[in-house]
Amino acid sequence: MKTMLKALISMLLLACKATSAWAEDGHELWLRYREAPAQARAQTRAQTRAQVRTQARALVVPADASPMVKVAVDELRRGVTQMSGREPAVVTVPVDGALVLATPASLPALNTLGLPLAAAGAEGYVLRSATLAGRHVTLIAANGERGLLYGSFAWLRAASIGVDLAQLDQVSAPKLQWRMLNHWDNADRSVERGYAGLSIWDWPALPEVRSTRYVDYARANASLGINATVLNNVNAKAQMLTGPWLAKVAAVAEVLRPYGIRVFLSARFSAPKDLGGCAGADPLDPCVRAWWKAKADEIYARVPDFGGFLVKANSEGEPGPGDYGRSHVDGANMLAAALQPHHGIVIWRAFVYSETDASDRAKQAYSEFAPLDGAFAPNVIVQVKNGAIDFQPREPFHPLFGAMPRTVLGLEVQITKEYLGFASHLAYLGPLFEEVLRADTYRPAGATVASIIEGQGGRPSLMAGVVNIGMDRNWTGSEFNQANWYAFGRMAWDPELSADAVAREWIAQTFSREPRVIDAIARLMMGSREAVVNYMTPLGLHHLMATGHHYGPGPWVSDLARPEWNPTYYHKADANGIGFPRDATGSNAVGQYAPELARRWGDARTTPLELLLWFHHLSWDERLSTGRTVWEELVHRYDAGVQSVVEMRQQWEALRPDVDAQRHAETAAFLAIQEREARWWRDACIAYFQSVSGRPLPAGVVPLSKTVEQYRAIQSSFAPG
C-alpha cells in the first residue's frame, strides 16, 4: 500500500510539472513550495531538492498532537514532498536528518539544549540545527502549539527562499498580539472596496457547506502569523448577530480555528433597537446593556474563542453613542463590559467622519478622542487609520499616535487599493506601511508609530489591514496585489521589518529564487507606490479622486452636498495658489502633532516636499528647494509618475524569459492599463490646475491630449468595489 501511495505521489508531482500553466494562475499564492522549470536553473532546483531531502527526511511529531499541530505537520508534509519529490515519514522519535516539532512539555530533552524559548514567548518559535539523542536534527521548538504552527511555516519559508537549512538558527516572536484582517464583506457577498470578485464567505451555503477555499485562506494567513479576522463590513447589518447568521459564523470559525485564527464580527451599534426590542441604543440604558450581555453570552456559546467586536460608530451616518449624547467611551466601555467575562475585546474605530465639520476634516478624530485618553476600559483598543483623512496614497501619520499614552491604540491600514488604482495598478504598499510604522511621533522623541502600537506592560496590541480577498482565482484581483497581503502579515508580525526585505521574500516564493530576477522585480515593486503618488497626488495633495467609487481623477468636483466630499475642499486651488493651509494661520491641524513636528511642518521652508501641500497653501510662483516653482514642480512630479510607469513596463518586459507566460501576460496587460490611466491622471489634473492657475505649461513639457472640459465629461460608470 505504501509503495502504491509513493507511486501516486510521484505521478501527481510529474503531472504538476507537465501542466504548470494551471498552477501559475496565482491561486497558490506564496505557498507554491517549488519553482516551475521556466523560473529557475536546473542547478537551483537540484540544490533545493537535495537540501530539503537531507534536512527533512522525516517529521518527528508529539504522540498526542493537537489539531493545530496536525495542521502544521500536514503543511510540512505538503511542502517537503513538493520541494524534494519525496514524502517524509512521520515518526515519534528522532532520526538523523529529521525535523523535530517539540515543546518542553512534549520533549523534556529540549530543556537541556539551552534554547532561547523565553524569547519566543507564547506564539514564537526557535529554528535550530542540533544534536538530539545522538541524532543530527532540525528543531522547530516552541512553548506551545501556536509556535509550532508558525515555526513550521517559517521553516518552509526558509527552504523556499534558499536559506542554508543546515545552519538554521532563528528565534522569532510576534511583536503585536493581534495581527488582524478586516473584511469589508457584505451579507449579499458584495465587497466594499473589493476588486477581486465576490466575498469568499459563501453565506447562502453556510453552515452546511464549508468551502475548501476557507482552508487555503487559513493556510495563507497562518503562514504569515495573522491570527484574527473580522468577517463582515464595518458598515454592519444587525442581522449578522441573529441566530441563523451566528450559526454560519460558527462554521467558519471551526474551519479557521486549527490555523490559529480567531473570528471577530463588526457589530452595528443600533442592534438592541433593531433586533432586541429596546427603545433605542443608548449605552447607559439598562435594556441596551442587558441585550448586549445576553448577545455576548449567546455568541460565546456558539464560538467559544470568539475574539470580540469591531465597531464603526457615529461616522458616515452609522449609528453610535453620539446619537444619545454619549461619548465614545460610553459606547466602547458598555460593549467591553459585555465581552469582559469571556475575555473578548472591543475594537473601536477612530475614523469619525461626522455630519458637521467646522474647519478641517483632518482634525476630527484627534478632537474627539484625545480628550478621552485613559477613560477606555482595558479590553478596548482604539483603532486608528495610518493617516487622518482616509487611506490616501500618502498622508502624514495620524496625530493620535503618541497623543493618547494611557489608551491602547491599534493601527489600521488598507491592503486593498481604494485610492491607488484598484486591482489594475501595480502599487506595492510595503513602503507605505514602513513609512508610517517608522514615523517618529516625538511623543517622546524616538517613539515611532510601531513602538506605540507594540504597547507596554502587557496591554493588548493590534495592527489591522482592510483586505481585498475575493473569489478571483488569484484571490486579490492581480498577482502583485498578493504582495500587499503578504507584506501586511509579515510587518504585523514584526513592524521593524523592511519593505524591501519582505518584497524579496515574496518574490522568491512567488516568481523566482534567481538573484537577478529578485533584484529586478524588487526594484519595480519598491518604486511603484511613489509612482502612484506622483501621477495621482504629488506634493502632499490628497483626495483628488472622482466621486463615490474613488476611481480616476476628479480635482474639479465641487458641487457635492457636504464641503469635505469635494476634492476642491482639499486642494483649495485658486488663481493665487494651491494647498490646504493647516499651519498656525490656517486650520492649525499641525498643532495636533508634537511641538517638534508642529514647528517643522508649520513652516513651508522646512516641510518635506512630499507633504508640502498637505500643510500649506502656496503661491503657484513660489520657488522651492528644487529650484522650480510650485507650478513647475507639480507638473514635473506628474510627468515623473508617468515616466516611472513607462519604466516599470520596460522592466517587466525584460523579465519575460524569467516568468511563466500566463502571469507575465496578465501583469503586462495591467501595466498597460496603468500607463494609460497614469497619463489620464497626469493630463486631467494638469489641465484642471492650469485652468485655475492660468499658468502656461513649463518649457519642454508634453502637451495635454484633451481640454479640461473633455476630462470633466469622462464618466466611470459601474466601477468595481
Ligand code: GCW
Contents of the next structure:
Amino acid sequence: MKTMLKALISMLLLACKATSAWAEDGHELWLRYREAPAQARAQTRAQTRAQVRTQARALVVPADASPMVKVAVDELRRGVTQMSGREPAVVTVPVDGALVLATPASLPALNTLGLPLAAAGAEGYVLRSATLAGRHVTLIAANGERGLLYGSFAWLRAASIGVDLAQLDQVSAPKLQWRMLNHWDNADRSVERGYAGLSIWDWPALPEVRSTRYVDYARANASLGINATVLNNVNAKAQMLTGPWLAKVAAVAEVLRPYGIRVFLSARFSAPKDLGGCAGADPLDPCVRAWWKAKADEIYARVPDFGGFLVKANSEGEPGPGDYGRSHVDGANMLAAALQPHHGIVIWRAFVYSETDASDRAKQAYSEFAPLDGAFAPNVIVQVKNGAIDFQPREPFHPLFGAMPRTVLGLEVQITKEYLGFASHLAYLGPLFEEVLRADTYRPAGATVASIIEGQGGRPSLMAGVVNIGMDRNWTGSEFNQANWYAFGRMAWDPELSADAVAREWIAQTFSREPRVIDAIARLMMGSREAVVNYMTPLGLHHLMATGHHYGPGPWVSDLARPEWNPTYYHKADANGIGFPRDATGSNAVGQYAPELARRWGDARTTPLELLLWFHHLSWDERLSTGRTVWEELVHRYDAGVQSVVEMRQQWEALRPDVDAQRHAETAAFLAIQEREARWWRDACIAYFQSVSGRPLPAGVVPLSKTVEQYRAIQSSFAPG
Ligand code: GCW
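Could you output the structure for the form predicted together with the ligand, given that the previous block was the form predicted alone?
So here's everything in the complex, that chain up top.
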C-alpha cells in the first residue's frame, strides 16, 4: 500500500513537472538536464531517459576522490537522475553500463586501452565506450582530476543534446591556458556596464555567508571549462587589497576551488600610496616594490592558488607607471616580480588612449605597446581588446595581434552588451567572437587571432570576457544573454569552434532538442548581431552612442571635453561626406596592419563594405559595389537592421508552441523593446545624417517619425550600468 502511494505521488509530481506549472525562469541556465515541457518533446525525453538509463546505470568513482572529483560525481549524479528518473549507484568496481571516471593513477588498466590520453593533456578528457574487466562501460578518462571534471560536464552535455552515448568517442583539451571572466563589479555591488542586477558578490555578508549562488556560478563556469575569474572591476579601488576584503576574497576562492576556478583581483596601481606605506607608487621605488611583494605574500597566505593581478593603468584616468615617467613594462614587470615566487601572473591591459595624444584614438594602443615587444616578464600577459576602439558592434581586429611576437597577448571581449543594446536586445555574440578569432592578421599569412593567442608551448595563453552576470533570477538579464556567456566559455576552450555549432548546443540544452526548433532559434540568433550592427552603426561606423551610459543614439554629440569622446570625432560627417579617414591620406591607422591588409583596407574599393567608413571618408554620392551611393547604402542598411528585428519577432512568434510560456513571453517582450529601439536608432541616425548631408530620403523609404531636434532632446537619465 505504502509503495503504491509513493508511486502515485511520484507520478503526480512528474505530471506536474510535465505541464506548464513548472516555473521556467531561466535560473538553471544550460544545466537543466531536462527538456522544457511541451507535448511535442515527449519522444526525445523518452529517448534521453532510455539512453541515460543504459549508459549510466552506475558511476564508478576513484576510491580516494578529491573534492574536485566529488564535484564531478555530484554533477553526474544530479544530471543522470534528472535525465533518467533514476539515481545511479556510486560504486568503485565497474559494472555493465557504468560510467567510469578514471585516471591512469586511479585505474592502471586504462593504460592498456590505447586511449589518446596524451592528446587530452593536463586538463582535457577522453569519452569513449570500452570493455573493462569484461564489463561494457563508458569511460570518462583523463590525466588528472581537472580532466575528470570537464569530462563529466562534457558527457552530460552530450547526453543533454541527444548524442548517441553508445557511440561516444571524444577527446578534447583546451587550446588556451586561461579561460577567464572579468567582473566589472564594484565593492558597493553596482556593476559597471552590468545590466543584470547587483553584483553576485555579496561583499557585506562575506566572508561568513557563502551564497549558494557561488556554487551554481562555479558549476556553470566549470561546465564550459572556464578556470579563472577576476572578482572586481578594472577601475579598481585599493580597498580590495586590505585584510578584511582579502578575507572575503579567500572565502569566495574556497567555494570556487573544487570547480577548478582560480581567483584573480584587479589591482589599483596606486595602492601602495592609497593604503599608506609609500609616498607614491613609482614602480622603481624600493618602497613600492617591497610593498607589492609583501602584499603578494599576504594574499598567497590567504589564497594559496591565487591567480594574480589584472591591471588597468594610465587608462581613462586610472593611475599607472606613467604618472612617474615609467613605462608599462616597468609597471607590469614590477608586479610580475612580486607574484613570480608564487607562480602568479600579471595581466596588463593594452586599453589605453589619452586626451593629451592628438593622434587617432584607434592608433594609440599600438603606438604605445608595439615598441615594448619582448620587454615584458614571462609571467605577464598583455590583454588586448578585440578591436582598437572599444567593444563596438563591429570593429576590425586590433592591430596589436600579430605585431608583438615576443609578447604573450591575450584577447579581451565583452560578454555584457554595453554597446549592443544592454540586456534587452537579442544579440548573440558568437559571430562577433568568431569574426575576431578567425581574422587573418597576415603576420604571417594564415596567423589568425586565434592562433596568435593560442601561442606556443610553455607560454601562458588567455581569453578573457567581461561578463554579464548579476543577481537577476536568470543571471544575465535575459534568457538569450546566457548564450553569450555560454559561447564565450566554449570558444575560450576551443577558439576554432563555430558560433553556429555553439548556438545549437546551447539551444538544445536550454530550449529544445527538436531539429526544427533548433534550426529556427539558431537562425534567429545567428543573424542577430548583424541586425544590431545595421540599426546602430552600419558600414563601419562606430561609437555613435549617447554620452556616458551609451544607451541609445547620439551621433550629434560634439561638445564633450575630450575630442575622442564625441561621436562626431568618429563619423566626421559633413555636407560632403562621412567616415574616418584612416588610410594613408588620413591617420594611416591602416598602416598598423600587415602590408597585405594595409593595402586592401587602405583602398576604399577593396575595403569590405562592413568596414568602409571605419577606414575611409567618402563623398555621400560615391557609388558603391552595391550600385547605391554611400548615402543610399547607409539608409538601406539602417532599414535592413530594423527589418531584421521585425523578422526576428515573427520567427519568435512562430516558436510559441515550442517554448514554455514564461520564457516565450519574456523574450517576446524584449523583442518588442528591441524593435522600438531599433526604429529609434534608425530614425535618429538618418535624421541627423540627413541634416548634415542635405540629401533627400531615397524613394520608397519609410519616412522618419521625428525631427532631428526632437531626437536630440531625448534624455535617458536613468539608463542602467
Ligand atoms: O568601454 C569602456 C567602458 C568603461 C570601461 C572601459 C575599460 C571599466 O565604457 O566602462 O571601464 O571601457 O575597458 O576599461
